[in-house]
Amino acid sequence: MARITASVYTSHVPAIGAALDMDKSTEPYWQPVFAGYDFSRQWMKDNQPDVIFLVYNDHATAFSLDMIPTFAIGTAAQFIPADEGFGPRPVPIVIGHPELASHIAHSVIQQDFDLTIVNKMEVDHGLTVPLSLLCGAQDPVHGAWPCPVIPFAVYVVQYPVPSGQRCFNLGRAIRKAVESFDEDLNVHIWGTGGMSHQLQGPRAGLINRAWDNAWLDQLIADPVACAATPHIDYVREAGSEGVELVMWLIARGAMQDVADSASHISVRHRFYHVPASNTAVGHLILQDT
């Protein structure tokens, strides 16, 4: 059967992608950010999955206020990088895994989660920046990402947004779906977005280092309690865009130690840095032991 063996968590700040694309990663401002992913790039090479299930939020490229799916799974064979106003990022086309994606959609819907099935979709920095951080720069024409990717978009741009508890439970359903797929695949699940940041209003530029790190501690050690964090806490403590962290709970809910209390995970890497374009950058790798 297929299995989820690791989860990756990372911010997906658009300026990080721009810094990579404009060869600024070694500049003094950006070098500490990218150094925090040195271990992760090597870990990816040493633990390459067959498929990445990547949870992110679309930033008004594939979806808009005309159509707002809470949860949307990409089932296409490929996904083109979107033009977000400055042209598409110079990265390879994202190759999908239609068979596994369709199976997950069927299984999760049968577990009473409503998913929007998307057979054609462009993907923005929410998905491509994490791939660049973990997989390194890739030639847009001759290069390729190391494995197929299933995009899973969560709507957290404007309320109503799903609760952390619902996202956590959805992660559990996704694990069950993957394990019922009749092919031997090693799957990694990624939760992206966050951490504390606010992009507008009187609190624009808010970063809460103490709250971010306490939340990471709880995500690792007590994910059930972390999933119970109410929306108002995210907004108050982590800023209006801090609610993106509920997407990390999908990945955390899919780990084996949640399904089986006798199982254990190891923290392979943890990184936190401020600031990066007025946001906090958080990163974590958890792996089954």
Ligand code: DHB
Given for the second form:
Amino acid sequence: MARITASVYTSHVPAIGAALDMDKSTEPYWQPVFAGYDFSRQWMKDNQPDVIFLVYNDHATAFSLDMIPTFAIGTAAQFIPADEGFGPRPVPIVIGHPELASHIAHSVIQQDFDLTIVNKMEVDHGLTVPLSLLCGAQDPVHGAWPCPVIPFAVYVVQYPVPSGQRCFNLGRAIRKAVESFDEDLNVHIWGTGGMSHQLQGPRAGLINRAWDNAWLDQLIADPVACAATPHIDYVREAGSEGVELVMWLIARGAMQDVADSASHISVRHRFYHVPASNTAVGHLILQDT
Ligand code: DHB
Ligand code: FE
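Switch over from the form predicted alone to the form predicted in complex with 3,4-dihydroxybenzoic acid, please.
Full assembly next; the chain just shown is listed first.
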């Protein structure tokens, strides 16, 4: 059967993608950001998954205000990097896994989480920047991401957005769905977005190191309590876009220790850095022991 063995969490700041694409990753401003992922790129090589289930949010790229799916699963064979205003990022096409994605859609909907099934979709920085951070720069034409990726888009741009609790419970359902797929696949689940940031209004530029780090501590050690964090806390403490963090709870809810209290996870890597653009960058790797 397929198994989820690790989860990866990372901010997906678009300026990180631009810095990489324009060869600025060794400049003094960016070097400490990319250095925080040196361990992770090696870990990816040593722990190569068969499939990545990548939770991210679309930033009005594939979905405008014409149509707002709260949870959308990408079931296509491939996903083209989107043009977000400066041309598409020079990165490889994302290869999907239609069989596993369709199975997860079927199972999760049967578990009472109604998903939108997306057979054609372009993917934005929310998905491609985490892949670049963990896999390094890739030749857009001859290169390839290390494995198929199932994009899972969560709507967090305008209210109503799903609660952290709903996301956590959905993660649990995704774990069951993966475990009922009849093929031996090693699956990693990624949660992206955050950490504290506000891109608009009088509090633009808000960063809250203390809150971010306390939230990370709780996500690791007491995910059930972390899932109960209400929206108002994210907005007040982590800024209007800090609510992207609810997506990390989907990945956390899919880990083995949540399903089985006798099992344990280990923290393989933890990184926190300010600034990257207007954002605090947070990153974690959790793995079954
Ligand atoms: C920015 C955009 C994002 O989507 C994000 O998650 C963090 C930062 C930005 O525009 O700087
Ligand atoms: Fe974002």
